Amino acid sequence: MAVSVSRAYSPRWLTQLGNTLSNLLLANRSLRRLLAMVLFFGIWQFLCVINFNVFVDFQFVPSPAKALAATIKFMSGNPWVHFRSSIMRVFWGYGFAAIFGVFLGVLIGWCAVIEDFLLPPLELLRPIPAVAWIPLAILMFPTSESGMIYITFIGAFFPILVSTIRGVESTLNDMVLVRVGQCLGAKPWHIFKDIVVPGSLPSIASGLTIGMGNAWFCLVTAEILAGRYGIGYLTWESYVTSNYPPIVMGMLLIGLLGAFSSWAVSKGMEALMPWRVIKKQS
């Protein structure tokens, strides 16, 4: 009888505000991307309340309700200053990059000679680390803004250069595309304009995209060491005068900043390919 008066005074709104909730999150894809940051700030903010210290210790971490306040705070003052050094830094060191990356990956992965010539001292310069090359960038460029920009250059070249090559070897490597195109008379030319350029473009995307994260990343490790503005410089003087919400709040307008460009980056490039859809299981 309990059982049977429980079933029957069960909250059948509560139920059914549940199936539409999930059926909202099953097909709206920016709803669920909202609930994912909702998510990820509410447990950060939680640790940070409960003073979580479990093999990671949350204590002395600034919660988003503090980083929010030091933004907020930030944004009041003179902020462009600090975004326009870092944004131009970040789109100079991008764009040389980019040239030089596809140019030179294109041409690596076309033609065996020029791959003997370029890519063997690229290779070796390839796994040197942003922030050895910039003793080196202050004694090569006359100004340290000249430097940050090459730094930034060097996180973003290599990604891309390597991304390019993969690319073009791997439509060489489909025999099928090749074969067709000479079938139909095509001559090296309209098979590398055609063929290679068009195979190879998703790989120079994901190229482009990895380089831009890799650029704000260098940009950063830049400014802390030469720069006078920007968001890394802003977050390393915060750290040495021991002020940490401004910290936190430098790290997430990186991430948001790098979001964005890398999200623009990546439509930029799918116009470029309108024959390239990709489905996911919802």
The other form holds:
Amino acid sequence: MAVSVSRAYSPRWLTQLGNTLSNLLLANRSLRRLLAMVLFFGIWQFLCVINFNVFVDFQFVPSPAKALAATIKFMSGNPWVHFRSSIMRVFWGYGFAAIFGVFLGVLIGWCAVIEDFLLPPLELLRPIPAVAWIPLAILMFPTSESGMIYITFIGAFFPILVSTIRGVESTLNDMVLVRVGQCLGAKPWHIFKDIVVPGSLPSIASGLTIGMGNAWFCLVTAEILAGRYGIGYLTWESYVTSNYPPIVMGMLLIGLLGAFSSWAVSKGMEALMPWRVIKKQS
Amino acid sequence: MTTQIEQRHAVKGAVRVEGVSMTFRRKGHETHVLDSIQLGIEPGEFVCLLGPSGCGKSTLLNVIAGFIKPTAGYVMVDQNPVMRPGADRGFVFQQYSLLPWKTAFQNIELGLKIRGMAKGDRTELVNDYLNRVGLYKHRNSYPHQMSGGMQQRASIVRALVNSPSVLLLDEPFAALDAQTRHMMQELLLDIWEDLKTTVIFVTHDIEEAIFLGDRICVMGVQPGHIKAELPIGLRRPRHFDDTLSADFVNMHRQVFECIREETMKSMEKGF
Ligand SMILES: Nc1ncnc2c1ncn2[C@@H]1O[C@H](COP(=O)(O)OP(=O)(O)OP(=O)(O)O)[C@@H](O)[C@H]1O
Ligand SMILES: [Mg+2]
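Having seen the form predicted on its own, please provide the structure of the form predicted together with its partner chain.
What follows is the entire complex, opening with the chain shown before.
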């Protein structure tokens, strides 16, 4: 009621403009997402320009504009060697994590004996952050490259492992699905292959997506370890040499690469699960 | 088409439930659910288990299926004691139970695939059954793309395609709307008349039990037991019009009287 009354007093074109704007914003999801990004960078730029300093100090925070300038400079140099180093490290670390995480997770979820033998030590290692592995990684691995791959592996492995175990356990917990298999004459192998594995695929997929994000997350840690190339190395190096704008550039590049590869993983997994329907509140 | 399906079902499917008792123990607390159930079912007979909620219908059916082991007694299907679930006892669940990651065709095909039937043979057989229940058009649909009635039809066919000795159904139509439920009942009777598989059908709907069964076993509560066995003399094949006949209404009254007392008891118990 109140809305219609107040509308009666405002000029018609204003109401219409308001309606059009709100329709555009509400109806178009990509537009909403774009707006979110614009607001994010806009507010950041604003805080830098006014030298915001209430508890959080923006005086030394490079503004988006400066970060953009640093990016342009970086891109016109020789960026590919850095990209390639980082991407290869994530590729190998994540690849091993995906293989071992899914394989061990399925075994642990499926078989109590394997769970008893493997899970306790893994649970002990799980809470250890990637940074804490740096000294050992230096001592354990012959080359710094393999040490860095190991640290990315650690980041991706545990989320994949845990989600896979949860997925398998909850599928086994669904009595109806297992019984369906049993009264079709299924042997444990069939139940495993036709029910447990596809049933836990949604969980495995979310583990793989989170794991991909974590792999990038741990990359900076890994590249502090050593190396002369890589996005994480670049970020750390810029801090050490007090050249601040590339820090932000490095952070954003890692964010971008991480988000993109997580998205690619989740798209790929969705393609494996054509039976899934997800309907969200709009 | 139907003849090929028929030939695969020889006369088999005698079921004997011998003194089956079931007591659940949980945290030192005991629930006596079934009390020495005695039940004999002829090959090809259609038996309805009718009883109020909580009287142990599902428990009895799960024992026959081999999902759970009774505390006492045993079940025989064609000279074989039931030890574990098997393809000779097809099961249709109350919940929609198609595997969500398989299409209608793949769901129905699964039992045959497990048994190692050649691909050509199983495709032909599955397609026959799909045609039979009007799902051929939807053979490549995933369960989430199918209505509840379609899913239950596929579930029934998934059990039947393995030519089981007994078909066990646990309130398979309870979640459907009245209209669909009637259609499904007629469809089930139609298939059953061709195949003559033994059927044990659990329901708490009196009308459904009379319309479908050769015999109704009314179950009582506290603990679950067979209170009465009522033969249904209505002619076959049955049609939905028959539910309005005088015989049907009489039967309904008779069963209603029989089950009323038990329903009161079970309500007092708080189900
Ligand atoms: N696994 C179990 N552990 C303990 N109690 C159980 C278990 N399964 C069933 N019961 C109990 O056994 C009784 C009978 O259950 P059952 O599911 O067989 O009833 P029902 O006749 O199928 O009822 P409904 O019509 O509601 O499906 C109930 O009191 C239930 O609480
Ligand atoms: Mg039940």
